[in-house]
Structure formats: structure tokens, C-alpha cells
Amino acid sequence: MEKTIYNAVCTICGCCCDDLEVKVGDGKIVEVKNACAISLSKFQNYNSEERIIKPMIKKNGEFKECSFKEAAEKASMILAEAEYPLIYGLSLTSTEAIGKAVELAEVLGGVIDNTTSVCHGPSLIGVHDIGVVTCTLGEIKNRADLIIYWASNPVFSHPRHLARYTIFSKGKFRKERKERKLIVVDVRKTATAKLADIFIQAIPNQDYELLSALRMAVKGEEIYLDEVAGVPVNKIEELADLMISCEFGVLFFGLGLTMSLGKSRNIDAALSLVRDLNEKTKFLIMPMRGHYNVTGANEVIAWQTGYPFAVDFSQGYPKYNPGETTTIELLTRGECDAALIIGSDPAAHFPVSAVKHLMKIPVITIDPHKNATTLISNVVIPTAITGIEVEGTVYRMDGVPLECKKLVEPPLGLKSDEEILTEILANVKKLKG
């Protein structure tokens, strides 16, 4: 018997599109409507041959299948015996699971970090410095007449962002493409730039200079140069005029801004530019978050500790010092002596120096699929997939919480991340006394 589940939430990128129509038959997903190509690939392949369905413990260099209870007990023992364990990942799981992970990190006296430390960490540090003027994606859809994507290529990274929220969306007050202007600032002509009304090509690693020049132009100050970051000053002044004269503008920025030279200083300049613009018109700014619940990871960890990522409990209280308490730095310095990885693959993406230390210490991985990190792990605990096989709350890139639905049953015996972490937490509390 087939049934259709409406308004399912996509668990791919920070857009968290909540209008999917999923047809289920014989306990399997048979059709998905309104999904982008990336989302469709996930729904079609979530149960591929790369799926892990049995917990495993490595013995004498080889994985042996075991019961969930044995895997949870082994993981708990490793973490309880560690002096300075690390918990990392958490951007591809539910907010409920993230809450349990924070409690576990505090009991262990370890460090909890999420993937923000390798993507939009500079964005959050910039917000600490300057503050942020922002809104929901719904307000942008209904009102924005000027949209800027800076160092971001949503046509590839967030395929439905333009159609749902910006230039191709049909809002309450902006209904047609011709009522909105699109500007793209990037170091190369991307697929998104080809759709733009104005494309501004900047020299790589000179975003701070360009943003600072724009601030000067917005304030009406003279720029005593012919060009800045490869952009003629007259073009910078035209852009400033467009930004001042719009009714409702928004600047979306991506990793090209956070991870190029300048990092958090780039974000300081962008946030300051938007602050300056609000003396003349309505203007907002928003990071293009990647993983579907990386915003949730920041929200939950901040609720419980006061800080959004890279929180160290080793002193008995939350300590936050990005660059010292962030995962890559901890691993590169060889300081942590065990790691719990939840829904992430650092072995495939971290610098060699960090991965080398990860390979020296006991690693526990909670993940539904095989990856480079599961291969170097001592304990692998498979999990049911949030938004497909279990429910859970996630946070869209604009901070709006959404409830993911359970669409199909998980493979027999698989539990949610929250259930797994709850059991490990209970075991660790017993072991720690």
C-alpha cells in the first residue's frame, strides 16, 4: 500500500526545504517531488551498499560485528578512561542528539566542537565583534528587491535557494523576477554569477579591501584610488548607490568570504557595511550555511554553554577560545586522547597532521554510512537517519526550527543518534561514579 507524506523536510543543506512530497510503498521511498538533485540523490541512495547496519568493534586490526549493547559499552569505556576526549561533528543530526552530546562532553570534561570550526566559524566570531542585522528567509522572499550573493554559488551549493527565497521566488510584495535585482560578487564567473544583473569580479583574498571601500562609498567618503580589489572605483560607487537606494536588501555570503585571507575580519567588514546601510535603508545579512543542522548545533551548544562551538569543559566550566579549543588545532597539537565523531568524516577532510593524530587515538564513530573515519575507528555504531527513518528538530540557516518527519522504518535494531548518545551518557555516568 502506498502513501504520500507531504511537507517533509529535506536534510541536505541549510535551506531545509520543507515542501517535499514523499511517496512510500512497501516500506520504501518510491518517489520524491520538489527535491533538488542533491536531495533526490540522498533519498534514492540512503540505503545503498555503503550503509552500515551492524555495530562493529575493531579487534587485532579487523572489524568484528557485535551487539549494540557491546558497542555502546566499549565506546563508553573508551570515553570514560580518556583524560581529554573530543566530541566532534553534530551538523548532520537532530538538535535533541546535540543536547545529549553537550551533556556527555560536560560529564567527560572534554571538548565539544561542530563543523562550524571549519566553515562559518569566522562568521560567528564576526557576530561576537559587531552584532548582526538579520531576518527570516520568509521576509526576504516577500520583501527583498536587492539580493547580493558574495563569494557564494547557491546554484550548486543550495540549488533551491534562488527559487524558494530570492530572485525566482514569488513573494507577497515581490512577485516577479523583474522586481528584484541580483548582484554577485566573486573571484570567478560562477553559475550563479551568470544569472546576475551585475557581476563584480574581485581579486582573490581582497574582500576586506573591497568591503571597506564600499563602506567608504556608502558613507559618501572619497576613495583616492582608481580601483580596489581589481574593481574600478566608479563601479564600487555605483554598487553603493544601488544598495542605498533599494527598499529591502540582503547580503548572503559563503565560505569564499569566511575562509579566504582575512577570515573573521572579512565578516567584521561585511557586518559593518550592513550596519552602515541601515542608517539609509533596510538591509540585512545572512551566512549561507552548508549542513542541514549546523545552525542547530550552534544554537543548542550556545543555549547550554554560552558558546556556539569549540567548547572546552576540562577546567570544570565552559571555555571557548577558537584557535585553541577548535578540533583541528587540538588534533594537530596531539592533545586529545580519544574522539567521538557524530555524523562527520574528518579523516577525509582534515589536514594530514590532524588525521595522523586521529589515527593514533581510539575513535568512536556514530554514522549511518561507511566513510574514511569509520575505517580508522575502533568502534562504529550505525544509526537511523534523521529526517528519513527517525524524527528530529533541525534549524534552517535563518534560525527557524523545523520538525523532520519519520518517512520509513530504519533497518532492524538501528537507533537514533539521540538514543545512542543517551545510552553512552548513562554508561559513562556509572563508570565515572
Contents of the next structure:
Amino acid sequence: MEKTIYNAVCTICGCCCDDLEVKVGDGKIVEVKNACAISLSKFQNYNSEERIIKPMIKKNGEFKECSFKEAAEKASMILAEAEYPLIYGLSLTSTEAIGKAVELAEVLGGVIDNTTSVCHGPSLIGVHDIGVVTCTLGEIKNRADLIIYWASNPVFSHPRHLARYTIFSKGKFRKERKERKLIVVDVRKTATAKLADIFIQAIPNQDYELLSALRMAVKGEEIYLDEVAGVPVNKIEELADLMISCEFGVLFFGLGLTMSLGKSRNIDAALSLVRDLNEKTKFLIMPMRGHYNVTGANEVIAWQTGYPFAVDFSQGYPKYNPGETTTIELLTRGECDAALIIGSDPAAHFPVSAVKHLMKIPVITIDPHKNATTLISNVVIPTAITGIEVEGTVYRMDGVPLECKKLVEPPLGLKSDEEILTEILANVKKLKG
Amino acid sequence: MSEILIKNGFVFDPLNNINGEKIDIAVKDGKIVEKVSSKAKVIDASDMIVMPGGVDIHSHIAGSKVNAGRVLRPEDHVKDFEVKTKITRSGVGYSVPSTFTTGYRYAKMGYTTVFEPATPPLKTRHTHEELRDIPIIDKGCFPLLGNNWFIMEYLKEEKLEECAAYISWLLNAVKGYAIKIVNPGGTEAWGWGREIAYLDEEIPYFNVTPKEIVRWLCKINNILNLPHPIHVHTNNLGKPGNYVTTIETMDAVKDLSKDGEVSIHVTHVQFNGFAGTSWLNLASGASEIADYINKNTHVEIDVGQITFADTTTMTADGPFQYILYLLSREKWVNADVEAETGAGIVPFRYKKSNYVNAIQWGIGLELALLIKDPWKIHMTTDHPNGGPFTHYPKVIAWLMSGKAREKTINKINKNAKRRLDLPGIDREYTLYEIAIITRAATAKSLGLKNKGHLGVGADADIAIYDLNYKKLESSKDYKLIKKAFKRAAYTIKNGEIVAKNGEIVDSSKGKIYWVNSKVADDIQKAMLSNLKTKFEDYYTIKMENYVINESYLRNSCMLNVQSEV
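Switching forms now, from the form predicted on its own to the form predicted together with the partner chain, please provide the structure.
Then the entire complex follows, led off by the chain already shown.
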């Protein structure tokens, strides 16, 4: 029997498009409408041969299949015995599961961190310093006449961002592409840059200088240089004039800004630029969050602990100090003695120094698919996929929460991240007394 | 469920006209009952006072802007944290406490019900996520409707019934409790970086005025028979001379009072009670506002008392928060929400030595002391705007003791001291009046019939404070008052002891209140058929995904309300 599920939420990127039409037949997804290429690939291939079906425990270097109960008990034992365990990942799961993970970290006296640590962590540190002038994406759809993508290439990373929210979207006050101007600032001519009215190519790692020069130009101060970051000063002044003279402008920024030289200082400069612009016109800024619920991870951890990521419970209360309590640093310093990884693949993406430590300590992975981290794990617990096989709440990049739908049954009764974490938590509470 | 007998306490239960009489209170199955069996646990409340659990009508405890406030201020948390215990979760506090800490701290003070007064409908799912994590207390939230595009368009087209049906649908959709209005039209204008200064000024592109919005929503509140009146944060908040706007706003709905009942709740009036024409000659407009309220029956207020704290201001009044940023040059968060509202956050330190802050402090207390009928007053600090809710004991002491006030008056800015009427006001609140402004009046205003009193059938939400009523000389004993209200001897929630001597002993989950408003099917159907297309034009999510199912609330408490259409 076939059925169509309308208005399903896509669990790929921070756009969280909520208009997918998913046709299900014979318990399988057979067609997905409105999806971008990345989304389509996930919905078509989620049940590929990379899927893990059975929980596994490594014995003498070999994985042995086991029951959920055994895997959860082994994982609980490893965590309960650890003095300073790390829980990491969480951007590809529901807020309900994230809440459980926070409680687990608290009970264990360990650290909870999410992938923000290695993506928009500097953006949040920038917010601690400066604040942020922002809005929901619909404000941009309805009002924006100037859109800037800085060090971000949404045509590849967030394919429907331009159509749903920015230059190609149809809003109450801006109906057509010609009513909006698109500016792209990047180190190379990206696919997004090719669509821009103005493309500004900057020298890599000089964003701070360029943003600072723009701040000066916006304030009407003279820049005694010919060029900054490879951009002629007259071009910078023109850009400042465009920003001041727009009616409603927005600056989206990506990892090219957060992870290049300067990190949170780049973000300070961008946040300050936008804040200053509000003395002249209406201007807003938004980080291009990558994973579909990385924003949600920050939200849950913040409302439960006060801090958005990298929270250390070793003293019995939430402590936060990025650089000290962030995952890469903890691993590189060799401080954690066990790790629970949920929906992430640090072994494939972290620096060698961090991965080396990860290989020395017991690792538990909760993930639907095989990856580099599952290979180095001691316990692997497969799960049902949020937004496909189980429901759950996720936060779009602008903080709009959405409830994902369950589209099909998970194979062989796989459990959700939330259910697995609930079971581990109960076990750990018993073991810890 | 357990049985409890509270013996020998001096009971303050204004809704049942009980003023300090020694009455035993019996509790069974979460309710107040006539009597209990001999198996009941006995609490000896000799030399103590017994009140209904506190009901806070306006405190920003949950949702997107509160969480943005938490993220903005790690420095707020470092100095004030709570360690995990066997019963409680850990957390951080001071001006923007984390969710668990919020529930515990309210319960420790004898509060059992708190309403979040500003939730952007589009992000109310977030508000509910936080509310369900806040332990112990009962909760609810007010959706922000004063800058909603659909409502302004219905108003322009004079489609009253259709608009009422829309609001009924919206309250159901997001599981909200009351109509909240913040800076009507002004937050929409801020979407373009503009402001609205007058009640009769037209809002850009929508061609309606703030006064029309307030009247329109008041009419709809009447039509829908909602349990709480419109909850209004007026235009021009935080601006010198704004007491005029406040009185104009109150007066705008005078004729809409049904049978002399309250037609408007004006919130945190301290922030709207400024006389003078600039920051240099700022003065208190409290006497003018109090005079208006004393002469009229259709209006009530909450105070928004400032408490001289390092706090985090947050409102849906985006343009006001921008002005505050310009004044303070502090960190600033702005968060506009499509087709609905906005928000702003700025850290702020109220100083006794600062002229403006000292005047603000005086305005709050003057309002509370000059308005004769305490049923028209609700005690709030507009947490965290005037100060954290944990400062309520301090406010109670100021209200009950001229000496406590005098002690602070002697420390405030001398020019402010000269300009305030406060030093000449002798009135001191009684415990009975404190019970009114912190539980009885708030519960009544919220239309929570089982809350705010200790009559048979009421929810067994009870606070017992270690304060010897017979020996109490409130003017002199203000330190004892502060101490007692800071740490309730017992807090009973839903018939169970949850806090004892200011420590949490049981961390259960409270209920979430929302109104299930019903309008005639044909009106609802006609409204929905038009809404869908427009919804997709204005929003970036599908209408279906806007709706929050009741199961999402986990501990839902639905209040059925039948409308007149």
C-alpha cells in the first residue's frame, strides 16, 4: 500500500526545509518531492549497506554482534567506570535525545560537547562578547533587499537557502530577484558567487582586516591604504555605501569565517559591523549552521546548563570554558578516559593528535551507519534515523523549532537515540548508586 | 497520594476573607479537603503563617529570548551555580537561571505557579520544551499578538469574527493562555528599523494604529471569553514622559469593560511610569497613574519593581532594547520573528547611585503604595528585567516596612530622593495584602479558580513561612520578613511537600496550562480556508508544522473556553 506524507521536515542541513512530500510504498521511501540533491541522496540511501543493523561489542579486536541489552549494559559499565568521560556529537539527533545526553553527562561528572565545538563555536563566543542582531529567515524572505553571503557557499552547502529564504524567495515586501541585491565575499569564485550581483574576492585569512576596514568605512572614517585583504579601498567604500543605503540587509556567514585565522575575533568584527550598521539602517546577521539540529543542541544544552556547548560537570555543576572544556582540546591533552559519540564521526574529521587519544580509550558509538569512528569503537549501538524512522524536535538555523515526522518503520526494531540514552542513563544511575 | 494536616498556622487566604486566623488546613489527593484521616502527616505550623502557593503572573522563565539571554551571558552564570544533589539537577542562576534551577528557586520561595508572559507563536514549541523541563511549578505562556500581520490585516478589513476565530485557532495551535501585546505596532515598525511614538500613529504598510490594535484585541478577548484580560506592555516603554501613553492606553479600553470587570492588565508599569521630558529631569509619574487606577475599575497592573541588581533585560520590544543598547553600549541581542514580533536583550546594572535607576526604583514602590486597592496590583520584578525573581523577598520587605524603604532611600542618588514622593508615604502592606498581590489577585486575574486560595477543592499548593504573626512588627522586623519569604518552611505542591526550610525535597513535574478556545464551526472553517494561502505567503514553515500537539506538553492542563461567536 502506498501513502504520501506531506510537509515532512528534511534532516540534512540547517535549513530544515519542512515541505517535503514523501511517498512510501511497501514500508520503503519510494519518492521524495521538493528535496534538494543532498536531501534526495539521504532519503534514497539511508538504508544502504553502510547501515548497521546489530549492536556490536569488540572482543579481542573483533566485533561480535550482541543484543541491545548487552550493548547498553557494556556501554553503561564503561561510562560508569570512567572518571572523566566525554559525550560528543548530538547535532544529528533530536532535542529529546540531547536532553537525555546532558543528564547522562551530569550523572557521570563528565563533559558534554556538540559539533559546534568544531564549526560555529567561534560564532557563539562572538555572541558572548558582542551580542547578535538577528531574525528568523522569514524576515529576510519578506523584507531583505540586500543579502550578503560571506565565506559561505549555500548553492553547495544549503541548496534551497536561496530559493526559500533569500534572493529567489517571494516575500510580502520583496517579490522578485530584481528587488534584491546579492553580494558574495569569498576567497574563490564559488557557485554562489556566480549568482551574485557583486563578488568580492579576498585574500585567505584576512577577513578580520576586511571586516574592520568595512566598519571604518561604515563609520565614515578614512582608510589610509590602497587595499585591504586584496580588495581596493574604493571597493570597500562602495560596499559600505551599499550596506548603509539598503532598506533591510543581512549578512550570512559560514565556516570560512569561523575557522579561518582569527576565529572568534572574525566573528566579533562581523557582529560589530552589523550592530554598527543599525545606527544607519536595518541590518541583521546569521551564521549558516550546517547540521540540521546543531542549533537545537546549543539550545537544549543552554537551557539545561546555561552554556551552549562544551559543558564540564566534573565539579558537580556546569562549568564552561571553550579551549579548556572543548572536545579537541580535551582529547589532545589526553584527559578523557572514555567517550560516547552520538551521531558524529570524529575519527574521520579530528586532528590526528585528538584521534590518537580516542584510539587509546574505550569508545561507544551510537549511530545508524558505519563510519571511521564506529571502526575504532568498543561498543557500537545502531539507531533508528531521526526524521525518517522516528520523530523528534529540531531547530532550524534561525532557532525556529520543528517537529520531524516518522515516515517509515526502522529496520528490525532499531531504537531511537533518545530510547538508547534513556536506557544507558538508567543503567548508569544504578551502577553509580 | 498522601494526606497532610497543617496545624496551628496563621492562615492568610484573601479570596476566602481569612486574615491571620488560626485554621488547620487538610490536604488529600492534591486538593484542599474538609478533613483527613488520622494517618495524615501532621505539619506543626505553630508560630508560622500559611498562604496559598505563590502565583507569578509575569516572569520571563522560558523560551527563545530567555535562552538567548543565557547564551549571551556566561559571566552571569559563573558567579551563581547550583551543584547537583540526589534530588535536584545542577544548573546556573542569577539573572537568567537554567530551567531546573528556575523551578527549584521558585519552589524554595513558596511559589507554585508561574506564567511566561511573552512567547513568539512561531517559536512557542521552544517555550514548551523549556516549560516541560522546569520542575515543580505549574506554568503557562502568553503568545505575542500585538504586531501580528494577520491581526493587523483583519483589523484593517474590519473582520472581527474572522479575527477572533484566527486568535482562537492560534491559541489552540501553540497551546497559549492569554493575549499578550507588546509595543503594539512598534515592534513591526522595528522590522524596518523604525519606531512608533503615538497611539494614533499609523504603522508602516498596515495603516492601523496602536490604539486600534489594543481596542481590537480587547474586543476579541471579550468575545472569546478568555480567562485573563489582554496583557499589555504599552508603547514608549522606558522613555521619559511615557506615563501619558500608559494612561492613554488604559483609557482606550475603558468603554470595553464588561460589567465593570477588568478589561486590561498593564504590565511592569514601573517601566511605563516616567514623568519628565528627558533623562535629566526624569520624574515619577506614579501618582498620576495611581490616581487613574484608583478612579477606574477596568484596569489592573503589575509593578516590574527594580531591585538594584546586575541583570539581563529582555523584552519583545525590539526598538526599546535598541535604545537601551545605545544608552548602555552593553552587549545587545536582537531577534525579530517573521510576521509576528521581535525581541531584544541587553545586560543592565541598576545602581542606587544612578539618578534614573533610583527614580525607577521609587516609581515601582510608589505605584504599589499609592494604588489603594491591592487587588489591582500584582507583585513582579518583570523577571529578569527589574531584577531576578529571587529578589521578591526584598520587595516584600520594602512594601511591608517603611524602615526598610528608608534604609534604601538613604543610599540612593540624592537628587532622585528629593524628586520622589516615596519618602513621604507611610503606608505599609499587611501580610494579608502581601497574600493578595503575590497569590490571590494573580490567580484571580489569570482565571485559575483552583489556585491562589485555600478553600475546599482548591489545588493543594501551599506555602508555610516561619514568621510569627502575633509577634511580628513589620516595620521593625523587615529582616525577618525577608528571611522567611526567601526560604519557605514548607512548600506543598499538588499535595506533596516539595521544599522544606528552603531545600528541595521532591522534584516532581508541574502542569502546563493553556486555553482550548472554541468558536462556531462555520466561522472557524471560513477563517481557515483563507488563512492557509496567506500563511504560506508570510511564513517560511508550513501551517501544519506550526501546530503543537497536546501530547507535546506532556503534563497538559486544558482550560475549555466557549466564545460568543
